[in-house]
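Just the one chain here, laid out as structure tokens, in the form predicted on its own.
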Amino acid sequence: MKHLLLIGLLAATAHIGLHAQTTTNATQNEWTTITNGNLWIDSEGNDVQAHGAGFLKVGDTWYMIGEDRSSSWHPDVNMYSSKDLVNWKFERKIIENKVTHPDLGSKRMIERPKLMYCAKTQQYVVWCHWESSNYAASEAGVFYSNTVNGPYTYHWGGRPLGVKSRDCNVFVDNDGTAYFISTIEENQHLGLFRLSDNYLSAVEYTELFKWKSREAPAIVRVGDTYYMLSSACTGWDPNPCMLSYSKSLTEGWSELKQVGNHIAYDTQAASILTIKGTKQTTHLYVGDRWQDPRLPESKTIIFPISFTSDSCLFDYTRQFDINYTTGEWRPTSTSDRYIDKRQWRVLDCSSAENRQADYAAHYAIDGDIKTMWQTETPKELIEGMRTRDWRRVERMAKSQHRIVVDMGKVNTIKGFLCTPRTDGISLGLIRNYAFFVSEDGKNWEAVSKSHWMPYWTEIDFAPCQARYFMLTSNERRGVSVAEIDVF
């Protein structure tokens, strides 16, 4: 995936970690709530550095592991520890640079390290990206420990089978057989590896989605069922999720199909859990939203995703609750954390695209995430795009998009929430923001703003009051806005 060192936007997010709350009912069944959009914090109040995650769950505990990007280019692989996916114990550095292997940290590094157990060695497995700075070598590395939390003792490094190899995954198939799954030949490809016994080696390869340039695979089985989510190589860049399905690994995938946004809700696929519970099982996507804003804060992103015959139900949910008992989830309620909108209004807007009535600016405070507002992209931008008159499009894009909203009442306010549009279309997304309040309508002071928005996350700022509040922004195509919520 990575081929260009990309420059990060000049921002700083809160460090505010995967929200957690529990609560038990009658019969004991308890509820763990996950919040996405923020930096995870393990339990020493640290970020939690694993991107490109791998997991195994062993008794009830899950082993996460993944890139340590605190040092961008040089990553280690650490491990954490956790029963219900939100509280994280850091375990140890499994793989570390000039530790486990001389040239790791200065003419090797590793990216998306998986994790395995082989029943038949009882020993674990780690196969991953094993490769030089300018991505010239394409080649995968393999690790072993006889204890889950290790340190890992380095197997071999090399190309699979002599195949080029890069972006990769493991799957490991109900009768034990492994498999490595990565990019092949220049990202051409992808080649599905069947592993030895004791999941060391490739023994067998074949060549999937050929001249199809997919990467970040992510296998699952349901039932009697392979599905296959991957992305298109476009760099740290985020672009469709596609979904391919077939009753055998090596043959029969039907056609790419997307699912998700334009920008699979600005994710790329990391894993597939599965969470087998005594009411359901519920299978849980794990993406990595990479250069959030910069490489280092990249977050982890986990939401429950189904499967039918022939599709998969792929639709972001920013919070839920699941009950690692049952199986079941829920959306979380959050009716008591913001504030009521009944006595909103929209009292001045940048402007409204007028084609269809809907764009209205007061859907934006509606209630409603299926609405939305949007703002009308001027005849000029449209005409300097279509000429490549590229110093009109650079003065149209300097012009600033506003809603200014009227709460009612005043009230303590201390974050805000803007819910991009969700029609699986990306355009119109916030990056370059400022957050406005004041009492009187007159009087205005930013408690936030930033080069860079997270994608459909809680902002927080300092408890202030507040009856009015504006948000602004600066995007070169227009804005789009299904809702926004203050808390």
Ligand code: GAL
Given for the second form:
Amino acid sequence: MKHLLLIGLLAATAHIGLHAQTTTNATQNEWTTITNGNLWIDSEGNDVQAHGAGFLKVGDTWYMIGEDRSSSWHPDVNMYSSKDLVNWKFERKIIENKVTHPDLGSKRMIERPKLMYCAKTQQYVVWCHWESSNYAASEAGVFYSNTVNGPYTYHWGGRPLGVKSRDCNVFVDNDGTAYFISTIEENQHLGLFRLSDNYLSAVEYTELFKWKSREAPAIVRVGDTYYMLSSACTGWDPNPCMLSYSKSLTEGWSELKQVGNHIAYDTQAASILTIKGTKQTTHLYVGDRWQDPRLPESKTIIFPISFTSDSCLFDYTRQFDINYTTGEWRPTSTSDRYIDKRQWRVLDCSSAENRQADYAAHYAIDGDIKTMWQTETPKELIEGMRTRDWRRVERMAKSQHRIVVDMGKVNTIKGFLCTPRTDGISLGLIRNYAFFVSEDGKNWEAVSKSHWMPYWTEIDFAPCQARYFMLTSNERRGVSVAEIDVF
Ligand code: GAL
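Output block for the form predicted in complex with ligand GAL, input the form predicted on its own:
What follows is the whole complex; the chain from before opens it.
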């Protein structure tokens, strides 16, 4: 019996993989670690493909649905289930090209599917963006099922109340009234559609954020205040996330205010989850890190956010522990993961900006993510930005940027973490990079190199001996780095 239990435990921890450590009993002491930046893997070892995700909690299980971008421009809708938002079981394709509707996979595609439970009809209902390949149809689609994991039946596709509708989400209020909220009339305004009692059709709509071109809306209610996060319309490229709040869904929304940095930490909102614990309620932001680097590798990013009466604390947390019983969360302790930097010194750097502030290279290894190294801003960039001549900016010559660090002694290392600047600006974000190591400071070996450094994510390489490391990049606009850590 004991052996069986042990094997069971081993099997359970085996598929938890890199992403989480959980114990088996739900107790006050159980913490789940959520790590951002990597593609999630399901319990069968496959990529989790559920982009633009929608969530529904049934009992103690989260059901997540989203776009399967693995192979097709026409995504199927996948469903996964999980008790901890880390260990995901693939349930099934709840909406499938050709199978669910003959037009799906050719004349129509689905984006941003969202899931609700209608207590009145005891049905599960999906609303989504129901689109043609050039985004001209501008329609919504509705599906339903008597069981949460489907498969789902097509109910209706079209423009809700005749209104052109694209990026979308749903919101169910405390009294069970459901809403579909979408970007309407050629991405100009947001439409808030109140749904019928059975959640299957729109009965009334209100125009919000007129001419503001908001998309990727996500609403949460905290007490008697509604908070909405949304983005601008820049396709798959990230832009600032904005907050607005109101005491009423249909009127009184506050001015849009940016939260987080200029690119919402390379995400676009998909959902906001509420974790009600015995000690506190925690809200989790769920966003898509699209095209990382291509569409199929888009990542789902989760981090805690919190609301005050008129704002939202929206700080990216790369890795955190959450306790689903108490509702508490904390940044994951990394004290014994990264190599001690007290003996480190910068041997060389390509340049350092010192125009308005000191951005010396040593700030990249001072252990403080609020300070940063920034290379000299190229004159063409300043001129190009001043004259808003973006072509000129794009034509700028590449130049090699580098920072060389002496760690003081030889270490065995197997990866690094490059933390981007945290002052709200995204200029200087490193994408193309090479990471070199050396034992003697003369002979260098490139241990990691790519045109794409994922945002604020650990990069692994084969274990090696090194006393020195060098990070290089030839980003045209220069580079800025808040911190480099090595493990
Ligand atoms: C984004 C939108 C995505 C997808 C994409 C297509 O603006 O949020 O859901 O529609 O455009 O370019």
